[in-house]
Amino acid sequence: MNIVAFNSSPRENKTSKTELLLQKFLEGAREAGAATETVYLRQYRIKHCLGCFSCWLQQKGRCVHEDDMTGELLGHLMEADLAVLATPLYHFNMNARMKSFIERTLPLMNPISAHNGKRLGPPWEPKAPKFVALSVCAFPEDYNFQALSMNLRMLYGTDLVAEIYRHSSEFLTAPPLQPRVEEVLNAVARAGSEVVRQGHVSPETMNVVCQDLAPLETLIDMANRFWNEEMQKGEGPAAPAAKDEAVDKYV
């Protein structure tokens, strides 16, 4: 299996929690025998879709834009057996860079619909990859991913074989929480292996991935204390997880 992951986080890899989970997932996939590649969308020029439908009408299968999406990224996508769409949660959905990337995949889609409203499939290529969604958010509850999940399920239907969503992500580097964090990260790696071996992630693995790192009230209180302190100082924020002394109060 050839897996290509598209990471839309603007953060550098050493601070990105999207990258942290993504590489754990890919680690597990490689252990199961897959070849993996990571594409960082922040390094590419992706112009906005114009909605001109030239890719359906005049230049079948090719966008009018001559940028990195047309020249390279669509090729990466169509070479994959499995594409991982990794995005941080911004305003309860994928971030703008991932949205632009997905909108520019329009040349691969078929405008002709069946009676039930379902697209008939990509007309210009012999195959399309399966998809995995991966996202993180600092908020402490899973329901924050509902809009993102609905969006991706509408886009990819049964081709979306797994969704890996991790709340409370800014606490993943908090030293006092590391025993629980290690369980989560190991489960994310196991999810990567399971997708390769069996085509989906088991409910047992997902329960570990999504487990709370601490009681909800504790996480909310820790986050609120952090932001109140930072706003009083008026400085640029460090990650909440770096505030070990705040975590120590509760763990």
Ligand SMILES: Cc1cc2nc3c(=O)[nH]c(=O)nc-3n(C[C@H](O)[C@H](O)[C@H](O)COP(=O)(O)O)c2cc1C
Second form
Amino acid sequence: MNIVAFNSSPRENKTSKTELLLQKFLEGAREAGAATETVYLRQYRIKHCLGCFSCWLQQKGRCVHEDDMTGELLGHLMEADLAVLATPLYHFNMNARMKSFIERTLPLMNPISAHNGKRLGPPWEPKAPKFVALSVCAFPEDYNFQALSMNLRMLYGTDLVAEIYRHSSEFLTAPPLQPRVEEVLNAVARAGSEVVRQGHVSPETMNVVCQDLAPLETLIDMANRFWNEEMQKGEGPAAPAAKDEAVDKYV
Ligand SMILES: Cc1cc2nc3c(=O)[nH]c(=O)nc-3n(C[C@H](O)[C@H](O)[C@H](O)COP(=O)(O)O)c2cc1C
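How about the form predicted together with the ligand, since we already have the form predicted on its own?
Every component of the complex follows; first up is the chain already shown.
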């Protein structure tokens, strides 16, 4: 199985929690025999869709934009048996970079069978990849992913074979929480293996992926204290060390 992962986080790999989870997932997939590749969308020029439908009418299957989406990324996507769409949750949905990427896959869709009155599905020619959604969000609790999940299910229907969503993402690197985080990351790797071996992720594995890292009140309190402290400092991006201290006070 050839897996191509598209990561839309703008953050560097050492700070990105999308990347942390994605690489665990791919590690598990490789253990089960898949070949994997990661494409970092931040490194590519992806213009917005113009809505001109030239890709369906004038130059079938090809967008009018001559950018990296036309030049390289659509090809990568179509080479995949399985595409992992990995996005940080921004404003309760995929981030804009991922949305742009997905909108620009329109040239691969067939306008006739796409309009079946139900969904703008991906009846792509000659073959369509299956999809896995992977996302992280900072707030605690799973319901934060509802809009994203609904969006991707409407887009890909049964071609969406797994959804890996991890809340409380910014606590994944907090040292005092590591024993539980390790369970989570191992379960994400297991999810990768399961998708390759059996085509879906078991509910048991997902329960471990989604488990709480600490009681809800504790997480909310920790997050608020962290941001209060950082804002008082009036400094730039949060230092991981400061975050670890904030966690230490509660665990
Ligand atoms: C513009 C913006 C919007 C965000 N919106 C949400 C949100 O709606 N819900 C949430 O729980 N976290 C939200 N977050 C937090 C990110 O999802 C979280 O920090 C995540 O770890 C970012 O992924 P990354 O580490 O891979 O970049 C937002 C962050 C940014 C920068």
